[in-house]
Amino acid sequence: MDWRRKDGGWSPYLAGALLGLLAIASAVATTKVLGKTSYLGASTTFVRAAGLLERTVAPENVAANEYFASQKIKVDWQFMLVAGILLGALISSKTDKSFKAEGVPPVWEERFGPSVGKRAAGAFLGGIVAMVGARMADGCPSGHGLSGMMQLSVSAFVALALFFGVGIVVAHIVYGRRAS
């Protein structure tokens, strides 16, 4: 069976199965190494990265921050997982020849025009909204979706349904209905 799509990309079924195996492996490995189970997620890593950067310019702020005192700013296995996701995506897009650097994606340009500044502002503000939401929910969509559903958590099913539902509504508002 060929696991590659006609466009050269990965089959979502293969990628999903591999991600499921990674989630199981991370739960088993962290339980054996750390003595407690640590699940897949990314939002805490980005907060820790911000703490690492802030510590270089204002260490007193980081030391006084209640969140950083409880979460400990460190480069751990989840930090390396996020770095691996970036590196893996780069390698994957290079090997299937889909990589291209673009300041403004075609879908954005079609709806909002070719302004790189407008695109950067939209991405930055969207990132802030996503991170605030992830912190309010005590985890990101990948954490709730992968790890929570792996545990059959009712709150994870609800959270994931809301993530997708709101995402669909916002996509329709922002991009409008596109003809196929």
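Numbering follows the first chain given and starts at 1. Just so it is clear, the structure is predicted and the values come from calculations on it, not from any experiment. Just so we're on the same page, rigid core means the largest C-alpha set that superposes within 1.5 Å between forms. First, how it differs from the form predicted in complex with its partner chain.
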Contents of the next structure:
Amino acid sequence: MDWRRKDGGWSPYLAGALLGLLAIASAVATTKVLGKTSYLGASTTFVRAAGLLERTVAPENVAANEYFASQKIKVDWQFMLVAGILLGALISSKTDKSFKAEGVPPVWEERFGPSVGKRAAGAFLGGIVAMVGARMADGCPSGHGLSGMMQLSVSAFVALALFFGVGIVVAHIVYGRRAS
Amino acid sequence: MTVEQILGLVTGLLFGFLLQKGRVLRFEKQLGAMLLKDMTILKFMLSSILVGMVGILWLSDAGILKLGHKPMNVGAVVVGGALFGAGWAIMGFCPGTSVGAVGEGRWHALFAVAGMIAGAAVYAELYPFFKATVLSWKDYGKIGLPEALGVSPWVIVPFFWAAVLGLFFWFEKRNL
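Right, the form predicted alone is done, so what does the form predicted in complex with its partner chain look like?
Time for the whole complex; same chain goes first.
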């Protein structure tokens, strides 16, 4: 089997296995350096970003909110992890020339046409629903899907089954019919 | 920057690099999995779980790190998981991959990022309502599968590996 793809990408098995090693190293590093084991995750950062942004317009509202208070609005380890994901993807895609400016993904265009506005609305509204769900479930495909599964958490098995189960049904409803 | 922030940034940089190299950041790949046509993201996720699981469980046994299960709150995980799945299918990104997709030039993912930040604010506003309803149904607490089944994790790991490797062979045979 080819570990390197023609376009400069790596086999997903290889890249995934290396991410497994990174997850282990990161759990050890956070335990040693920060005194508390932190696992890879992403969705809590969106709460903190929302809190930081909302604070600039309505600080009293953020201060009085029970959920924001429980999540501690600050630029922490995970916040920088999420920022790092952007940088890492930028470096990787620029160095292997797979970086591509794209306003509407092809699969979306086949179904909904080339309108950036429609794509923006879909991404934005889908994002609202997904994040409400991720915060309710206390995790996303990183926190539950990767970190929870590695620890054999019961909640991770249930969450991942629902992420994909409902995702498969909705994807078939939304994208199953091709626009000609 | 604090040590905590630098550690997060470096870890995230490597995380983003691997996500991009595995080509899992793309809308087509995420939708490909949900349309059951391209299993790249599952191959990637499951490979990292297979490797990470052995190390994490072993280091936890050795007392080097602590497991941190997320609570098995039935309403939260079932309703939240379903909402996430629905939003994910429409948006075509998950929280981590959305920012990575912006990094590789797919700037429409910025709308997904904005939507998710808005969604987090919506959740914070609705939190008292969710707390009184969905979140209060039944909570089994922070449990792992080994405790739930009353077996050692090392009994579960080989079965998990066998099942996932079987799935990988099937993906390759079917060219998914």
